[in-house]
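Shown here is one chain on its own, the form predicted on its own, set out as structure tokens.
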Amino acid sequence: MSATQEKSVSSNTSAGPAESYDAIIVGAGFGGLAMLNRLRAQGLSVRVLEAGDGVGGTWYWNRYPGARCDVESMEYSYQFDESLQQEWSWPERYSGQAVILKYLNHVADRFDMRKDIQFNTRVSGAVFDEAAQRWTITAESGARMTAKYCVMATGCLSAPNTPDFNGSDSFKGDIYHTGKWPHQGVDFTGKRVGIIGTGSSAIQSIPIIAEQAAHLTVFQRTPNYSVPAANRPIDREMEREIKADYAGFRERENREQIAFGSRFQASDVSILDLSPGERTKVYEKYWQIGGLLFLYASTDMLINKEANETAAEFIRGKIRSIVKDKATAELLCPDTVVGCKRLCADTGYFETYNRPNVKLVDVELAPIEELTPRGLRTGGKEYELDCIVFATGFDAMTGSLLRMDIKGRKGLSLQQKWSEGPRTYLGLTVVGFPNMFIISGPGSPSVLTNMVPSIEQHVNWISDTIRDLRERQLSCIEPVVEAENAWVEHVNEVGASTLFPTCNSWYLGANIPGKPRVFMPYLGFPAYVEKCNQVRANGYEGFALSKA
């Protein structure tokens, strides 16, 4: 995007009379762009408010070295326009951040979306006016807008979590967070670098940083399971076959998808029904295929602890065979359930610890004490560093919403409503907050799915709902308490029937001090889609609809 384009859509940042729209969308990532496209097609006046100076959401902010999607490219794309599907060509099996961002910029330009997006506008609050039955949205600049409908497309992983260490302001070197990486990039050549964390962003970035840095020290609290991504250039023959019948591919994808919401070739047997030798062959097959498909090497991987442990031991065996230093290998071996934290897919992660310029430091037993002017202190030892990278993840699922001051009926704040954990109906709506919709909210499949089709399902449901309201001359839609309570109970029951809640993951908010421990996503995308369709077919079962 040119400087001229940026200026043209970054105006209206000072306080003044509130502008009026049919709908305001917060966020210009995959969800915000798809929502804008659908609502504009219905003839609504729509404004998208975006904190950054460009589109992309997660893929705009997360520019750290090695940032890459863990869903195959041919599935990680919009399906709302056939010509878009035909004209775009992905270079790799798993697309990197820059390519995905290029795709989203192409979409924004292809459908002339920028004219309806206001960049450099971070929303600070949203208040529902019961008398006017409209939302007033306020930006940090003081600018105000009103709308009948408010759609939160703020993303599940968009509120970076930066631990508050003692001495954080004292360090004289450079500090970076993987979730808000400098757009111009960072050159670590000749630098002594410390990276805190060994989650997905760390596992992707560590091999690349290690190649540049004079020395890299990895500070690990909890080891993570990771499998090879097995990334490679797109098979062009496969691409041609898919594009010859992309609609059929999507239909089969939707019909065949398992809980994750992707076209995985899942096993149809329990690993426990196989001999030890047969198990090894199965796991080796999935290891070589690469990617998140490894979780589906057994029908009961995520519900049976005994079956899961066989996978865990296989991965630990791989780590021990790859990492030459035995002590380091053992530190890298997790003792938790495979998949209770999102499984990572890497390119040369464990091999990186064989480099002479890489050191692993365990901070589980000896937590980080403080940042010092020269580096970082843990276990009574100071590590001198030139740069520190926080790969400490996000306040997931709820963080981006709760950092805004959102008030519904009778001044009820979302912070109050969710003080003991998020409560939604279908992950889409909240009692007390009429005409406010959440894309990929807590209580929806969201982060346990292939996000793009999951997002589009939400976008389609929300836009269909708004169209129905307008056609029936209804003013507000809001879930009833009984439906919300039943849905929260159902989400909890489904989660508890699996191994997902068995470890301290960001799925439960365990990475954020003081955050209520609640398993936030809903497991089972196909069943969820059926439920949403049923609710609408039954006249918005579980909702209260009101006239003006």
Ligand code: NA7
Second form
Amino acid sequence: MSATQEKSVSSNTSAGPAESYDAIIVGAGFGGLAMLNRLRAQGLSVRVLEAGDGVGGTWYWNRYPGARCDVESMEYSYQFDESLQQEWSWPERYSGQAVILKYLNHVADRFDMRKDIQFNTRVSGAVFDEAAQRWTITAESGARMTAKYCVMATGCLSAPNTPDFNGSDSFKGDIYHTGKWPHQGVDFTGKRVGIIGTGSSAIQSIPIIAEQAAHLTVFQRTPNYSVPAANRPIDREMEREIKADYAGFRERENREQIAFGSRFQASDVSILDLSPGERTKVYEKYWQIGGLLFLYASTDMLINKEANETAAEFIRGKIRSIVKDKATAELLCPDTVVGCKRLCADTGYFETYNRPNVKLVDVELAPIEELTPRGLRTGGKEYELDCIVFATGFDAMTGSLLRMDIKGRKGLSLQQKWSEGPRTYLGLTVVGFPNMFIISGPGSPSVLTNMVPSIEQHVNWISDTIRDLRERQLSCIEPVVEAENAWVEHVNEVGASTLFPTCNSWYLGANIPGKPRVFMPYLGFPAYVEKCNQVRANGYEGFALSKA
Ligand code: NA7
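The form predicted in complex with this ligand is what I need now, so please give it after the form predicted on its own.
What follows is the whole complex; the chain from before opens it.
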């Protein structure tokens, strides 16, 4: 049904009338679109506020060359509508950014969503009015709206991190950030390009920029593990098989806990039980399959340092065999735990360092000193550049929320509440912030899973909860402090029992100077889904529900 947007005038406004809705959703990416669809189906009046001029979220902003999903196409899509998943056909095993954006535009059109989305509207703040029990949401333009429910669909990797180098404004050439790539694209032909960072965005874009640019200098602080994506045209026979029972395929994906390629079997062996020769065979098999499934080559990859080191040594061996210049190969070899930072999946990344127009510069020991009018200075040397690409990542998981001024009960700001790290109950809700829901928030499995099914699980939970509240004529839902404390402790405990805290990853906030070091995602998939279902079945265990 179409949203019945009652454009009534709210009484608690001071700077002109605020439009009033049942629910406001912030963000029109995978989360926001699915949420809009579910809430509208309940007959709610809903408004989606989106900073960009189109739908797509992550896939709208990250248009850098080579941007590609590291989850297989047949799994990286919505399952809320059977005919949608039957009619859509993906061209490749791993989808590129443009195709995923096309898919999300198709979804927006097919379900007539645009009429309820307000584009070019960046939300600056949200305040909970305790007397009215409503949220007032403010946009940078000054526009204000009120709503009973506020759903933050702001994404985990959507607040770009741009390090503040000395002399940043002095550089006379062009500066780009992979997470804010120009829509018209960039032509690097004949240019001397510098790229800062060697995370997933850099690893995907470096081979393509290197083909175009006159010269590419890669400034690397920490080397990263990467495995071949083995991308190829989609196998149509496999597509037919999956489509014959898509629901069964999705169910198996959840049950078998494989988030990154459920058609393949996860190994059920500990690598340490195998001889060195057998280990190599196992790793070679997963290397050839390609993609993040490599993390499932043994049962103990992410919990046992010794087991992990065997995988690390295998990948380092691959790097040394691919990269011809010995010194460059050594610089590219990580000494951290495999998977501790998100594993990358590449197409020709290490091979690119064999090109004569590509140079790797280590900025770990000699950090970048400054940008100069002509380029960048590190290790006392100035590199002359025409363009600099910041592939420097994101203020992950909390950045998009904390860059807004969100105030809950008694004027408590989310910044204050999370000053020592994010605190949520189930990664969905926060004490002091009634009727505010976060899709794939910190404390939920989110980035450690296939995001789309995880997003839909949150969307369904939030939508069912709002329906229950309305049916029971309850006004507010808010977690109780004991439940939130216990959940935060549990999330931390599970994280600490793994190898994840051993390196400086964005999972820990360690890429952002001054950010509290807390392992933010919850390692508990798919038990987490059961937990969310139980909480509701038990009458919203851990929540306080209040009447108007
Ligand atoms: P990442 O993975 O956070 O990578 C950012 C890169 O930028 C990483 O190599 C950083 O080095 C580097 N970086 C950040 N700040 C600096 C400074 N000040 N100096 C030098 N180098 C710096 O972001 P991506 O966009 O590549 O990928 C994010 C996720 O998107 C990815 O995990 C996939 O899930 C998709 P560091 O490692 O911190 O030393």
